[in-house]
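The form predicted on its own is given below as one chain in structure tokens.
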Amino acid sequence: MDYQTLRKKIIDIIADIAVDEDLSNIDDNIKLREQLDLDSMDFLDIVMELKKRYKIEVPTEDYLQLATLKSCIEYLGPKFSFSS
């Protein structure tokens, strides 16, 4: 899966978490909870979209390579590969 259909897969998931934030500027590489208005339960709340959507698993020690943008491609790439 390339790039940017991954890009736009988690800012589906995003904005139906984040519903009142303006996502058409996230730069990639600047922390997500910097960016936008994301307190840890929506942070949990995306780590369980990704779940339920997509059956992938998120543990807990791996939740600091979610927090920009391009770490999420990146660390997600592989798994969206696996679930598809």
Second form
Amino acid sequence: MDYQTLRKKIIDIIADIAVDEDLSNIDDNIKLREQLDLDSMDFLDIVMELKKRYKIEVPTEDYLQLATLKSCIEYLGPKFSFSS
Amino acid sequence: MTNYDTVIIGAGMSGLAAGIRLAMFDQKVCILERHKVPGGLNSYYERQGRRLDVGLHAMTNFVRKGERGRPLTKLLKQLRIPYEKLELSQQHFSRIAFPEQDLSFSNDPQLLTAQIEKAFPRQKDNFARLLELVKNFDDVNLNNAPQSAKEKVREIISDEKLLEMIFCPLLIYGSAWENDMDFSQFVIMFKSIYLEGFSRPKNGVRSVINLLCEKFKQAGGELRLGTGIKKIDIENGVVKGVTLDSGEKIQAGKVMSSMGLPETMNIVSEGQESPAPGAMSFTETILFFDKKPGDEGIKETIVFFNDNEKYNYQKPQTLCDYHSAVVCLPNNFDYDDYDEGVIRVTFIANFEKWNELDKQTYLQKKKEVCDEAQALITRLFPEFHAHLLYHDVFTPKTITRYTGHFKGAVYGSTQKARDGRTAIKNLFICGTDQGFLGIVGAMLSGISMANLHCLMDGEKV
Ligand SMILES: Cc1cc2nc3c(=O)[nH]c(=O)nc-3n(C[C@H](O)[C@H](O)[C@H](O)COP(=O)(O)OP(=O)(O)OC[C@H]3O[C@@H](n4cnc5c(N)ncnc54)[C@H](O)[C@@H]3O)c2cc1C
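What about the form predicted in complex with the partner chain, after the form predicted on its own?
Expanding to the full complex; the earlier chain stays at the top.
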């Protein structure tokens, strides 16, 4: 799956979680937490949405991999191709 | 027999919020509520075409749109409710009225600071220190051990009168203890009332309840009203399900109860010790007038009244303590959704005294409470000359009848299960007796307990 498709999937999840946020100008290299109002409860939601929508499991020790959009995409890329 | 991942007892603020979280992540979840109307301690009813709210003087924790990291923002995000949906309208200002001393506060914390500097100039630096302490304290940490807030605050604020005045709204809006509160709870309440402030959702509490019920059903949850739970079924120390008043049995992997801790333990099928119910209960008088307070120049939203030297936040020896009260003027938010003038008066009350009255005396005493409420309104607002159109009074007994809380204890037991665990495996507590109180607190409690025990299996992230 290419970068943009993956990016859109992740953005869609964040858009559902953070309903009041503007996601049009996210910088892929800056921590999501620094750009958006996301806390550990919200990262839990991202993980649960990945499981619910794509059957992808993210173990607790890998949560740090979800820090930026770029790291999300790099980390989740292989998991997506495996699951589809 | 139906089998659920989780059964939730009670469709109050906490049960509904917990239910939404679980349904959202595809759990098979059912909320069972004994009453025919959802909302619990924060419900509503209708009399003679008038809308009456049970709880809700005001919602605490006001935030403006886009303000980050605040409890209300977190809550909305977790429930995926857009900020606009609540249509919050802000208080004008509120007043703490003690003998010969008033302090006002609003949703701008500067007002309270300025008022304290003026009335208690020697406490100016101390109050600044208290603010620092409050802002830096991790109030929602589930592992905080209980400690006396008065002892801790007394180390900083050396004027007893100021201390009493600061505590008054915080105690009556959120303490299960008499005359004191847990320090974590003090910090939670201080932030939610003095630093964030009061607002009202358009059309009152019913819009919040409707929003929550709608969300829950949309997410696939099942809500059964008029369905009481008679027994929680346990086998070898593990929850198996519940038995309804009707005798029907329901299986569940987990049970989340918002009934209160003693109330929950009371219906556990194996003999269990339970903590004593709390002592704090109230009467509430709701009065409708042919004029609005604003028409007579009265601008306050809530008045915290006390005419004793010391503020007695404790169970009175009589039916009610008329030396202190909360007087709420729901017309006085930025947006007024009532056609008539409305004033609500809360007095601290004694459950046992109310409970032992025969029917006729009970009705007569309710009338006396209404007279006292009117006398207080005249005393606080002598300029308010209006004709009383309708009134209703509810008592500690009413609270027990409609919400099942023992002794009408609005803030539950003095002993809280902060991490939500009980002696029984897979039986959890949310809401009042988990320890987060009030409307916003109860919802946060439901969310965090559902996350911790039903979505993450008790591990913390
Ligand atoms: C007069 C008054 C004014 C208030 N004003 C405010 C205010 O201005 N601001 C604020 O933030 N808070 C206010 N509160 C407090 C607030 O209402 C509560 O803290 C909050 O609603 C508690 O929610 P909960 O979910 O923990 O409990 P509850 O609302 O009590 O929910 C428990 C539910 O469980 C149900 N239940 C119990 N036993 C059973 C059973 N065996 N089977 C099935 N169902 C059962 C009950 O019917 C109830 O619906 C007020 C309360 C009162 C009484």
